[in-house]
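A single chain, nothing else alongside it, follows as structure tokens in the form predicted alone.
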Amino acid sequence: MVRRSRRPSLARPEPFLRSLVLVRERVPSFDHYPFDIPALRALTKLDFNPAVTIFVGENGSGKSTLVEAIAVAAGFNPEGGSRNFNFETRRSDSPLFEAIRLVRGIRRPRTGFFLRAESFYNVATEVERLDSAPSFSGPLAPVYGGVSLHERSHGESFLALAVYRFFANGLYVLDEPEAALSPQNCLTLLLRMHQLVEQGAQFVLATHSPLIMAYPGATIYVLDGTGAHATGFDDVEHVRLTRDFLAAPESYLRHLRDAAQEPEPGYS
């Protein structure tokens, strides 16, 4: 019998986050936005996964509430883009970041971003407006792949900045980042990141898209009514669903046609 041999395991190198703390005595009231969230109302400690870490929940679940305070807390601009960027469009982040206190590792990263998939026009725009500035520090735009990233498409800007403007051994914020991509570009995205963990980068992420949650060795939380809780892949609701649709489409869509047309509670 011919043994297979097996290459050896090399160590995960010491996360940027280690966790996530929410310090109650820092929340003015769980009566009001954003603690009133059932799921951060319960909050209480996270642990990152030194690789990816992802967040997934229904609509209004506090998943993307929970990135970008993540993200803020971190030192990133709320609207989008490197440590560096300081502009301001519309002041639109909660204040969650007050009250959360990230636990860091002993290693420090060389770069990173925070992709927020609503404001990356605002973004995009940044380095736009950077450019036209006189500056000692070069152009931004070969560090983007040397097109303006309005030039391109949605998609096609968000795989530019994963392809070019991240590195190794940065901390990567991602919410939502599958919001612009094709699935065959959400599997770019993942070979990316991969490429990247493999240099010393660690993720952290909100996402809807199973095959964003496929990546290997991911920590998932689920974001529901009760709290925030790892599950494994195929436990995740997004997943079932989906297979369960693309394995009868059919059936799916009777049932839901067949629901529409049943009369509402109290009328005739």
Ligand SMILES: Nc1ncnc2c1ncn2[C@@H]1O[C@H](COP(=O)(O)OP(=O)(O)OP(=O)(O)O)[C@@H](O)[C@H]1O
Given for the second form:
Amino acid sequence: MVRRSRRPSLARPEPFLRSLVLVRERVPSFDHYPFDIPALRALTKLDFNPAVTIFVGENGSGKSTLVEAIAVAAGFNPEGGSRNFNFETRRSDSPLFEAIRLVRGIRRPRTGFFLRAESFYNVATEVERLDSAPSFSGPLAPVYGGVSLHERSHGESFLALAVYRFFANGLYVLDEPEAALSPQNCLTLLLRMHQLVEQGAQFVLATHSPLIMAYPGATIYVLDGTGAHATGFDDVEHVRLTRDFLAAPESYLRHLRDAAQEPEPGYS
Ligand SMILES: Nc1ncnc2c1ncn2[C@@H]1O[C@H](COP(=O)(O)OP(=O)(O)OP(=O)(O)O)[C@@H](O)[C@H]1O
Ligand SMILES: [Mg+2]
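Go ahead and give the structure of the form predicted together with the named molecule, now that the form predicted alone is out.
Expanding to the full complex; the earlier chain stays at the top.
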């Protein structure tokens, strides 16, 4: 079972990624995407946690844009996969990766994976395509648990990936890993992350899930209109709102309804 602790009690390996610097001279314009996103416009330097770094923030605050840029700067395919994946179904990377510099540690990752919830289907398709072509390295399906990722549910296939394809000493960049997972399986993912961190892995991820944010000792950056701010778990808005709502859903909804300024469209 994963237990929360206020003190970072987990192993602290030497990180693959130490920090991220926005090289402002490389920014073509702060008036256009992605540099016009307020949290990114204010970015200077972010230190990565040697184990788990988590980006949180409202929808549209820039998490996916930042996480994708980190992944591409680290050598991953913008749509996801391991470093050996180079498929492209649509151009999705933003020029942010060209303007950031990753400060690397002395260790090099032995493996890794970039996973975006929104393009997981394409990653599964690429695994099948690579398997259908002749290869010196043999089929990939056994690496993913022996069953095509398309023949599992979304959550099952995601977990298969984390269990069978995430190895020790890897760098893992994940965008909303909770998207497919039940709360129980969010905990399974946390446990897997914990095992891998103890074996030298480093995680950088974006999430809306308070369960994932509760990873003990993680560094949490909240992206908002003024930048990216390191924030304690208990002070993250997602956590406070979830706690308050679950403590009293009826009165919370009543409060929201009473606080609403405008009536619903077509409602009198
Ligand atoms: N290709 C693009 N061109 C222009 N603007 C974009 C593009 N992709 C994203 N944006 C805008 O950039 C902002 C940040 O988007 P991003 O996807 O990074 O947000 P997010 O924090 O990941 O949101 P969510 O929580 O909904 O996943 C949004 O306002 C979005 O509309
Ligand atoms: Mg996103």
